[in-house]
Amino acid sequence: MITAKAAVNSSRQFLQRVTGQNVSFSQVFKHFMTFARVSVDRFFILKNRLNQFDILISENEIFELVKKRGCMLVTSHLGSFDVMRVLATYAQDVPIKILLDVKHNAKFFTMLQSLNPDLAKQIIDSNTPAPKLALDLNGLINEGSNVGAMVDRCFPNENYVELNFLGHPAQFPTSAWQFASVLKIPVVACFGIYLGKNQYKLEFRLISHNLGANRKERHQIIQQAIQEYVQILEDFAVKYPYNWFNFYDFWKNESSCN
């Protein structure tokens, strides 16, 4: 807090605008000191050390769905995404690969590789041509594995859709979403939500059952499912707002607190 001043700045525009009030310093402390709780929690989940953890899944009709058949779970910097991540390598009744930019992500996909290369090899690189991409998605899928994605950052030069969060615009990306279309699959949401100290949950919100639509009206089913998406995002990143760990300006040109 005391050298990272941008993301303090970040923290407090965040808090603000999801509390509507003032922000004290123990406020941006407090999410401080989530996330680095959160950041070494991820070390030990990541070696599969789960047992030193509480972790309760939500288990609804949407999470038999994901048991039951191939999905595109679209999950964001709330909470743990890694929660996720090694319960389905530990619980091999949900399989999952993930979506990962690894250029953009490299110190973290090194990382992995180092704590958990069983897990690394879960990893399929977004940067991989197109229609390959969306072969081999569809070989995962129809072999009953889920696709994990973040869709809550935009990357330089990607395709990204603008909508309102907490009451400002800010950019969403689309590329998951458009392999979910073209490969017909449900969407789900999912959230890795730290409770303190050693407790987590796993949340699921279904999107859709099917995004295929034809080329005329896929551009606009696509904005519909991320319009519901966001609206989910926003309304855990108002139930657990210490939970948020993107700690940089959101909402882009929208520096100021208004």
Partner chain sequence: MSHALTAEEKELALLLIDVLDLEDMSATDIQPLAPLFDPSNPESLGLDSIDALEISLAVAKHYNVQLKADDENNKSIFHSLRSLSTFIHAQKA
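Moving from the form predicted on its own, what structure would you give for the form predicted together with the partner chain?
Chain only, nothing else included.
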């Protein structure tokens, strides 16, 4: 259960760690106002009303890779993942299926089903038994989809690695990376950064062309890739701290592993 007080404390803790300074109330306020604005925008985006937003895309070679399709797009609760929808609709026609833990996101999933049933059909439940999920994802990739997955939040009973984030150990789930390895597809980190007013910016960073090329060093290669992602996530968090939307104790198990 996340209370308002706990959310304020987690905002304060994050801002302290990301800025290295004491945090004023106005900073915490700005953090929540940014979250509120992006949450409201989300409704419009999920209703396909994208044309009221100004979404910038840096059209570099990594974006070209995503346009060719068949990538694992690793995303985070930083900014708005939903603006990525612009790729799948009028602007670019790049389809994305979303790997989501429907059980842990039941409220969101129910809301999505009523707001935009077509979009809800693009959700792949990550609770599907792994062998079937691998087959399903393989089929989707072959049909020309990208697959998106949030990889910054760890749910109980999930496999994870522990890596330093802003100088403190945090848990990052591994399963999306394992699927990317099995499917031998490129992994690209994506961020939909909120810039203020109605402006968003899509950013892409290539993490690996193929995590599954070498079986003997696979675990090490996956570990390195997650480490690289965490570094990228940290860079974005430092650059756009008010886009950080993990309002819970992100380093929750820190005391138990010390």
